[in-house]
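Take a look at this one chain, the form predicted on its own, written out in structure tokens.
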Amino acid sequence: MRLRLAYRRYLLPFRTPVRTAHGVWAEREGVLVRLTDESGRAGHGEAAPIPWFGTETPDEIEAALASFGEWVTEEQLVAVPARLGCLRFAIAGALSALRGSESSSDAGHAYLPVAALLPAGRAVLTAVAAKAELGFRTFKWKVGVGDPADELAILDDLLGQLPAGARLRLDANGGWDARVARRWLERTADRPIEYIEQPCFAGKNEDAGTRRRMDDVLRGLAEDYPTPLALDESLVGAQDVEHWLAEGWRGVFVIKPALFGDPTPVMARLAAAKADVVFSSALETAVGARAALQLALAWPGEKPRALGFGVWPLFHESVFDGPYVAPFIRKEDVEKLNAEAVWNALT
């Protein structure tokens, strides 16, 4: 069966720039894919790369799509190289939607809790009360952005503002060295810290020896301190998941489905290993968010930890946003996300 292929590249400013250890992230760049069969039925997918994680770039995605021409077969699409993982995710999502095989059954979870994303720096102290009043009980704070001593002082004040029973995630985005990471882990022991996400990181542009040494640092930190650690930047594709499963990683796997190509085999592998998984946003539009959230809602067994999707409203134009931020995301809200409306908004 032939399929008509169309794509639209986007560059969307965030309502508020996102500050992380990687710097200030002011806009989101990616590509939407639309596949239409000969009867006129359409399916959409999204490629939302994060090049500093080690994904492909938007230019590489656009070049690959341009090479296909207007008409393609499914066999051509599924043969996209594994190195173009974000494009493979977009194609898998579009084909799934086209077949009508998106997760819409009664299986899985009807709803899942959400972690509230808090701003970096001292602004967190004014933001947490409003989130708590909405009913959030899991919070995520971006650290590794400012001076460690200043952030540790803010941490003390922040923990004093958390409601009873609340838990805090600290996301360093790989911005610490081992010395700073140990300093934080000493401070967070016996405190209501759910986990510290990616304290240290060696990027894909580093040599193999440096990456191995950083893996050793992460394993050592996980063994030496009681506060759990989570991998995020260390997980960009199926090969990374296999690596850390083989290493016997006992911490959390933060999974951004948008980075994992066809994510179905990865999800099956993690489920079989009974891995401790957190599903997380890649700050994609509603198209990619719908596909990612459907995977989270279909996760087998007990409910996973609170979703890392407490990011909306994210864009200046609300049509591009996923479900409105609330302490829970419901399956029915995910299924209402309108991919065609997002596509049309890019014209």
Ligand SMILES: O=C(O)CCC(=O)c1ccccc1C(=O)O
Second form
Amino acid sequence: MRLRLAYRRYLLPFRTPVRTAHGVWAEREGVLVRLTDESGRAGHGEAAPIPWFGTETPDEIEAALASFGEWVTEEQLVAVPARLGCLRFAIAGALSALRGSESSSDAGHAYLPVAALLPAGRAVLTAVAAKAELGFRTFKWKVGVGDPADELAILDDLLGQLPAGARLRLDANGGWDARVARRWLERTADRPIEYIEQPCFAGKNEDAGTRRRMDDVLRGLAEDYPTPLALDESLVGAQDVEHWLAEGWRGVFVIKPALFGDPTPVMARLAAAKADVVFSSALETAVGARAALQLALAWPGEKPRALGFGVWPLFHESVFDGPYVAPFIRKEDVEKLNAEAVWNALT
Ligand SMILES: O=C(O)CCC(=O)c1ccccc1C(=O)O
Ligand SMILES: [Mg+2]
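What would the structure be for the form predicted together with the ligand, rather than the form predicted on its own?
Once more the chain from above appears, this time first in line as the rest of the complex follows.
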């Protein structure tokens, strides 16, 4: 079947720049894809790459789309190479929206809890109360941004401000070396920390030996301390999931579906392995978020941990955002996200 391919590249400044151990991230760049069949039915998908995680870049996505021309076949689309994982996710999402295969069944979860994303540094102490007031009970704080001694001092103030029974996740974005990670893990051992996300990381451009040594460091930290660890930057694409499942990783798998190409086989693999999964935002627009949240809601078995989607409002125009006021995301909120409206807002 012939499909008409259109795409729109976007560059959207965040309302507030996101500070992580990788530096300041001020604007989101990505590409929306729209596929229309001969009856005029359309499906949208989003490629929201994170090059510092080791994904492809927006330029590579645009070049691949430009090479297609206006009319494509499904065979051509699914032949996009695996290294363009974000583009493959956009294509899979657009095809599934077009076929209506994403749409509602009664299977899956009616709603899932959401973790509120808190700002790095001391700003966390003024941000947390408003989120708790809204009813959030899982929180995520970015660490590895400032001096470790300062951040360690803030940790206990933050724990003191959390409502009873709250859970706190820390995300170092790979910004610690093994020594700093051990210092933190000693401190968190007797504190109620849900998990620490990616304490250390060797970039995708490091040589294989360096990356292997970093895997050993992560395994060692996971074995030596009681606070659970989560992999995030370590997981970009199906081959990384296979690698860590084969390693017998018993911690958390943070899955940003946007980075996993056609997500269906990866989800099946993680579910079969009974992996401890946290579905998380890539700071994409409502188009990619809709597809990612549908996967989370369809996760088989037990309710997964709180979603890493407490990121909105993220953009200046609310049409680009997902649902955000409540500490839960409901299936009906996700189904209401309007991909065509996002597309139209990018003229
Ligand atoms: O996971 C969450 O709770 C929010 C999303 C998030 O933190 C994030 C968003 C984009 C890129 C990287 C990250 C990250 O987890 O490090
Ligand atoms: Mg992370």
